[in-house]
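Take a look at this single chain in structure tokens; it is the form predicted alone.
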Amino acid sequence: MSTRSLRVTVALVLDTFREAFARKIFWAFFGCSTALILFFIFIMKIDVVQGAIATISLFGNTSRGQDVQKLVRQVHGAIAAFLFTAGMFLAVFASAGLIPAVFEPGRIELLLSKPVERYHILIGRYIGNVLVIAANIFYLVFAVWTVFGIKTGVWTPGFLWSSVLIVFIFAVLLTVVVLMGVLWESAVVATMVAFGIMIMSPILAQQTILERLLTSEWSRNVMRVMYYALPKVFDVGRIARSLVLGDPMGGWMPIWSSALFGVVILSAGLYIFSRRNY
């Protein structure tokens, strides 16, 4: 990439930075995660008795000091399961809505008036809202990890991880509401389907027990295909907490196949929007 078209890119992630503060969809992410973060630095109360054996109420529950590592990965554990369920919807949602914005008369116009490549203009868009989404969920699992390591210390660096999973599988589903917004250059239908493929996965990650339900071969292959084409939202949640609690992980493959199935969807909506009369 030369530096022209790095200054280009960049130049339209700072853009859509703008539009989401603007829209205050920024401000209300980040007012969230400061919220919580406040919440579990005054629910938590550390009792050290004689000097060395410590006593942690969480939410009401008691644990002497030998069982602390435990909860804290408990606790972890059940923020990421939220940042991958009602957190996801929730940004998906939120962000949707600066996809299309681009394709609005007048402001597509002006765009393409521009000496700028056409992809240029769907890639910062893109990478600002992953940026937008990502700043916010770094600085919750970050300052929670970072609040309960102080507190208790234990440091698990698997929640950590898990919020690189968490961006990771945004940025996926992120793909379908760019091919959503340049095939119907509406917020609407992009929101529904990504929800849609969300709502599926918990669905297709039963594979064992559909393939025992379903009475015909034709159907085990269709939800086959279903399950090995869709991002596994599901499963990469799964592989997010195995992490946080110290479990094993189990195979790659939820994450590599969501990856290339990104890339594929991203690829098709540069693609169309490439070729498409504005």
Second form
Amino acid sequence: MSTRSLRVTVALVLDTFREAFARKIFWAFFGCSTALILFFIFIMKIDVVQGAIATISLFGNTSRGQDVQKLVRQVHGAIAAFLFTAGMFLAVFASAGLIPAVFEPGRIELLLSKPVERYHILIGRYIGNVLVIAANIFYLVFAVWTVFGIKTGVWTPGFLWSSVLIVFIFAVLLTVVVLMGVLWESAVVATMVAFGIMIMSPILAQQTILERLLTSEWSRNVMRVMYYALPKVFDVGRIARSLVLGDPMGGWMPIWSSALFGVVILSAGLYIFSRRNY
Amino acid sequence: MSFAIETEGLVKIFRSRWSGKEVRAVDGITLSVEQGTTFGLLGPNGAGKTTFVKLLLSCAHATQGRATIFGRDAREAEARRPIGYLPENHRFPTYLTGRSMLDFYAALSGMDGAARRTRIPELLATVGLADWGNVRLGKYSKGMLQRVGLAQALMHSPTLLILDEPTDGVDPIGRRQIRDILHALEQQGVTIFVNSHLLGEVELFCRDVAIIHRGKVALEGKVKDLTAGAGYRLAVDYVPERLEQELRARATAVAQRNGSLEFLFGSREEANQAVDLLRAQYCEIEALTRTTSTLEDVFVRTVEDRQ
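Alternative state: the form predicted together with the partner chain, after the form predicted alone:
What follows is the whole complex; the chain from before opens it.
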């Protein structure tokens, strides 16, 4: 990447951050994350004796005698599960407007009048949007991981890896927002389609059970195609949980097929954007 | 002769996604804009002016024909590097301050950080917004947005300035200020292409114009040529009745103005004959002037002829 090209990318990323700051998206996430981190720092008190928790105190209630490793992994798992479900919905909902905002009349003409390729504008904005969410997720996960590490002496890396997977799935879902944004220039439509995919994911993940329930081969094929074609939010969440709990990960298919989906959808978005008249 | 903008048979057809209905917004425009000139693009609403500008900037893709900027295909991103552009109805992000907006768009134009830091205060001062650099654009008035928009277009020292309604919403003092800035740029050899419906502004500022009507170039030329040579105006204080009737028959128009009688003659010969007749009867001639059409006259005539 040339210096000029890098300068343009940095400008687009910074502009996305500025817009996220102005829309309070960044600060809302940051505030929630900080509240959770402070909760773990000040409210939860843990005494560890010889690898086991002697006491754990939460809002004055004390329990005893738990395996410290197990407890830490469970808390990590709960946070990862929250980020994969509610957190993901919030992230898509909050940032869906950042992409279609670029296509507003009076704004897009000025961007296109600059000596920058169209794909560069969209990719710069996409990267900026991913980084806004990634900054918050990494902040929360890393801080919680550090707090628990200091309090319990347990430093399992699985939780950190799960944050990478959370950002990855967000990046995949954001490609849908990009495509819908380019096609319809509407944050509402983009959010609805991304939510639809997220809701479909746990249903399609039960494909072996569903296949037994479906009567025709045609409907079974439709379901298989949908399962393999759409991003596997639920399955990647399961992989993240396995990483956190230290269980075997299973296959890589949910990750690479979701990545492939993201690449195809983003390419389609870039292609349509390059052909559109503004 | 070298040209800043050249188009050849440029066509843009918009097709409705659902009904398939076609609109020829630009219909075979061939136009050349000399380097260093001030060029005004005129036309009634919906004539295709903005679409034409968008084709130059590759905001829209031409259906047929070609456009070049300083000899380079307008579709290439690099062709836009020498261009500074101020769009009509711009919507600068209101979360940006004047300073950060200039910084952002200049970075997209390829300026490095040091050059941007030097240029921003200079330009804010030039457009009279030196004290407003750190204020969010949401707090700017329309005229201020227009001025900061002009600063944005000038950030990377472009050699071609494309301005879409540059004085729209600007008060008379601001308008004068913008005109002065543009005159200074003209002196530096910057080509200025103005798309405007304010004919008085264009007449005051531009050297060349083209009038677009229904997507085609209806008239093109130098402003001084288009507005010159319409006739001769002869003002007389008193004319005997018989002679007045004779002159009325020869004149193309007669008007009573400020106590004088004004006759308009279509040619120099007719004007001279009238002077001879008046002087033969010792009439006092108040004034004899060559009349010119305003650009508005030219515009209205051109558009009406094409209706």
